[in-house]
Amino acid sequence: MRDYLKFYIDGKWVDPVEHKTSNVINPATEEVSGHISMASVADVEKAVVAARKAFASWSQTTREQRLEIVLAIQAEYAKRQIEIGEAITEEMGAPNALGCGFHIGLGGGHIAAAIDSLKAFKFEELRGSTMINRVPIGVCALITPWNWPMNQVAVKVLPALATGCTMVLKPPQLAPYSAQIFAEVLHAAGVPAGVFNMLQGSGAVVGAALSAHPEVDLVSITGSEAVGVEIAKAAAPTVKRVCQELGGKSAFIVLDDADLAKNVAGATGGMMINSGQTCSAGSRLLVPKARMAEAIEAAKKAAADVTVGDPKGQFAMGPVVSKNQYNEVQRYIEIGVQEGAELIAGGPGRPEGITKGFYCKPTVFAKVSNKMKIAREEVFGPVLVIIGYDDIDHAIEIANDSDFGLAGYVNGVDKAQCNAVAKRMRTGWVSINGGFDFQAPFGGMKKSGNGREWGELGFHEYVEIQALLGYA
């Protein structure tokens, strides 16, 4: 049983201002887990007044300062990292060869991207006798969803330490272990008291202070469309920053060629990775009309090889975060049955042989229409789609319709037509055959958000720009 009943505030660790706590759920076995103390806007309050205090000597460390709590950051996380997988197993029930595995991996890949872009990020540049300045833009609130648990704390909260800020970190309540132990990660690293900040409890009243209280500077917030829209009217009244990376309904492109029944499979494979809690997974498939047939016996095989069960057996799939969520994930299944879609794997339900947990099986359907709920709504859990299209060109135009723009993905042997099908896409990050980089900007366009995280452009998000006259 994890008890976490003290928030992280100006160095120390302390009491809650009002005692409340919440039971986190373990959703392999609907039983409770433990416990986390429930922040108020008391201890925003405690904590912003923390962060702000920190900001007037922090924002003016220099580089090689930063640096070296950024290395000792890399040098504790490594000490801790398994630890902090089975905690991402055991919260949101991530297989502990995932929670172990790319889960925490993410989280080091980001501190050693974030590493990189310290060292040759430009904070001064000379243009003529100006000199542009690039400087912290003050206080954040770094507010993370549960899916991805580490990604998104350590996308936010390293950009931010190296770009001279100081924040107010606020974990997810479903999830809420992982960021614990990384707290703990930061104050062994030495981050200087009042610099990190962390406020366990619910989003309407620890993200609805954070994001009105104006001594914040910037929100950054990762979670769903309708949370982001209330985070950015909450935030509008004192014109701050609002960065948002928020829904998707990616469209995966196959091409057609002699590798379909190959690409099919796996991205019906990386479709169910972390149950398909995933905002940038390509649950919209879009594939040759005319080879259609042969997609379904390739996506169905592929489904079917999705082992699911107990998160720490050998498992590739186990249970999606919470009730509520199979709730939902079981409505939208039965949406696309009601709609008339095909379904080719899965459906309702738990698993067979699967009594207790909150547990879905890989569900693929086919021969959808892209006016569909199921192909324009994200619902987050296994659930891929399979869209037919006629040529190229109507496969970019059914990609492109849709009110998100997260992320793409564009499959094929012939190199040059995929970048070029993928520069079409209208979203913010596509990858092309399996491409990835730490380094490469993450983020939307449209109602999948603003802003970019990752790498050295992650970083623009936490400077101002300042032009310096005549300096030269």
The other form holds:
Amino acid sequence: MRDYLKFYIDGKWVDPVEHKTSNVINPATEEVSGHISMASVADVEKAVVAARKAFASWSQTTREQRLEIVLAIQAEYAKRQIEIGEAITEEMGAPNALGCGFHIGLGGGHIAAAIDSLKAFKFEELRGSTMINRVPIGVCALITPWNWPMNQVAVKVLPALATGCTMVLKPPQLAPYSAQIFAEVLHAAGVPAGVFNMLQGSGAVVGAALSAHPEVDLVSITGSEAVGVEIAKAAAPTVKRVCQELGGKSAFIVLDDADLAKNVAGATGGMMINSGQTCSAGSRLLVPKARMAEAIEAAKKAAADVTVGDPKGQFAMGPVVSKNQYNEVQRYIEIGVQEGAELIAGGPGRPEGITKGFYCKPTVFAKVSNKMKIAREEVFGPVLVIIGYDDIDHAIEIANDSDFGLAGYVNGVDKAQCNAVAKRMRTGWVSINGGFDFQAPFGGMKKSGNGREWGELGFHEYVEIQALLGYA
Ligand code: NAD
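For comparison with the form predicted on its own, kindly provide the form predicted in complex with ligand NAD.
Below is the whole assembly, all chains and molecules, this chain first.
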């Protein structure tokens, strides 16, 4: 049982102002795995005051001073990463190999990228006689989701620290453990008091109070579209910057010259990673219409190969995060069936033989129309839809016919053609033949938000531009 009942404020672990706790449920067992304290508005006040006070000195530190701290964070993170991976398995159900693999690898990747970016970042840039000065924006509220918990915490905290900002982190209520250990990492690394503060609790209380707080200069939210909108509204009267990293319904285009079976298998397996709870998941698989039968065969086999079970065991897929999430996934599977899509793998209910835990079946619908709900709305579970296209223009038209614009995938042999297709996609991030880069800015267009995180370009969210005219 994990009991994380204190908050991290002004360099110390402190008791909440009011005593209120919440159970944390292990999605694999449906049992209580621990408790967190739920912060109140009074705790928010304490954390923001601490961050504001620390901003005066942290914002004046040199690049070298901050680099020293970030390097210390990297060393402390390395010591605790397995513990963090295990916490991720317990809090959100990622299989152990994934929690202690890709999940912590993403966190470590963002720390390393922040180190490289901090070494090179142009805080000052002379243009003619004008100095362009990039100064830290101030006190940041960092609000994160549960699906890749360490990825999202690291990708916000590190650039905020590196640019000289101070912050209050609010991790997700459903998955609070990994963030708690991460706060211990920052403490051990010697982050000065007040620079980093962390409160556990609900979005409705803590998130809302941070968003509206006049002493908060920026809110960075990764979460759903609905919450992104709520935060923007709450933040508007204080004219703070709001960086939104929201949902997606990303297209994975397999071009006609690609090895169809191999790519469909890869896309199907990829969709099921993290039980499909990935904002950038290629959840709409676009294949040449004439080869739909071939795609169906490959997807069926790939979905059947995805083993589901106890995340502490050797299974590819664990449960989804919560009962609500399970119900949502089931609702969408029912909708897909009602809409007349061809269910070729998975379907409603838990996988055979599993009677407890929020486990879903790796599910694939084929011959889907892009007008169907299952092609338009984010399911956020292990549900893939396959859509046929006539030619490249049609594929791009389908890919772009979405309210979202987060990610895209293009796989094919003709490199020039892949690149040309990628450029025509209205999304903020496109992976060509599996391309991956911690320095590539990550973020969406349209309803997927307005932010850009990861690497050097991610630093820009946390700086204000100051023009010093007549400087030279
Ligand atoms: P969510 O929107 O329910 O919650 C996200 C965070 O916002 C949580 O910490 C929550 O407590 C907080 N919150 C809730 N209501 C709030 C309010 N009124 N004011 C302030 N904060 C509030 O999202 P979730 O279910 O945790 O995560 C899943 C969503 O996140 C999906 O839509 C997914 O696509 C998206 N996501 C996006 C990215 C990206 O980089 N674009 C990455 C991961 C997840």
